[in-house]
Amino acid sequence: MQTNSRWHTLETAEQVAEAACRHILNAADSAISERGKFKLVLAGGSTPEKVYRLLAKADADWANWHIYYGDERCLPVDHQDRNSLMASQVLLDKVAIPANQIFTMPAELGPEVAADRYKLAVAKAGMFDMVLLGMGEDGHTASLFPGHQHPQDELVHAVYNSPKPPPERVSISAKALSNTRELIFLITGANKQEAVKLWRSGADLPVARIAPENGVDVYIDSDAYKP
């Protein structure tokens, strides 16, 4: 498991979302006051969606937020399973982040082209201020799956043969996701218990390869974590 990981156990998924929302807003305030902008990487999934709904109601300096995506499914832009569509519907369409500060993965163009184009945005971003990630039942995070091999020096990977549909995806690499001042994992649900145990016992899972210098904060509900 990552050194310097901080585990925050809350009773419910709603409490996880509320705590993460506060953490993100505080990080945004700090980043904007210190560096003039807040570079945030979004995750897909039901728990991040709860967080985005709370953020949409918050008062923030939206003009200085810059939005990136950790991964995306290779589907049409208007497909309901796109992370970008969910984020737009529940958050980005409701707040005043300038359109040219939202960096959507062009995954509809296929894994290779999309990865090639998105690596330019990631390279230009440099160090992120905050990365949000979830975790699957198999210990995957973003679209980094157990057993998949990628060149370690890549910033963005073309992903094939995903064990979950659709098989083709694009994902920021573990290396680039780790290049962040803060990183939050959002983990909820009893179906995550086994993966959490494996992770905490030191298993070589994709989640364990995310290793920012400042460690990670894990916001987890009582269903997912049984000490």
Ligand code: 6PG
The other form holds:
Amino acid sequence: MQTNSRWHTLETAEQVAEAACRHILNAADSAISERGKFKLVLAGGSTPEKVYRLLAKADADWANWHIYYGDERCLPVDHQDRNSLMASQVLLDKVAIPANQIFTMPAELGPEVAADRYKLAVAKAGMFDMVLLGMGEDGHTASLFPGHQHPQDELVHAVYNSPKPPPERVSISAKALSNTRELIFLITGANKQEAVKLWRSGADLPVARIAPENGVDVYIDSDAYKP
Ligand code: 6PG
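Having seen the form predicted on its own, could you give me the form predicted together with the ligand?
Entire complex below, previous chain first.
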């Protein structure tokens, strides 16, 4: 488990979303006042949806938000399982973030081409201000899966044979995801309990390999972890 990880255990998934939303908005205020922009990496999967819905209702300085994705499934842009579709429907289409500040992964082009293209956006972004990540039942995060090998120095990986459908994906690397001022893991549900236990016991899971300098904040509900 990361040395400086801060665990925020809340009773319900709704409380997790509310606390994480407040944290993200505070980080945005600080980043914009200090550096003029807030570079946020969105998490995929279903857990973040509650957070995105709350963010969409917030009064934020959206014109200075810059949006990236931690990973994407190699599916058509309008496919219901695209991480970018969910984020657009519940957040990005509802707030005034300039379109040229939303960096969608072109995963419909396939893993290799999309990874090659997206690494340019990640390189240009430099250090992120906030990365959001979920965790799968096997301890994967973004599309970094147990047992998968990737070149360490890559910014963005092409992913094949994903154990979580679809098999082909694109993922920002652990190294690039760790290049952030703040990072939040959003974890809810009893089905994550085993992976949380393994992670906390020191297992070498993909979630454990995400190690920003300032540590990580884990927002987790009581179904997923009971301290
Ligand atoms: C993806 C996600 C993935 C997700 C976890 C948790 O594209 O599938 O990036 O890493 O965060 O699998 O998914 P849930 O939030 O749906 O449990």
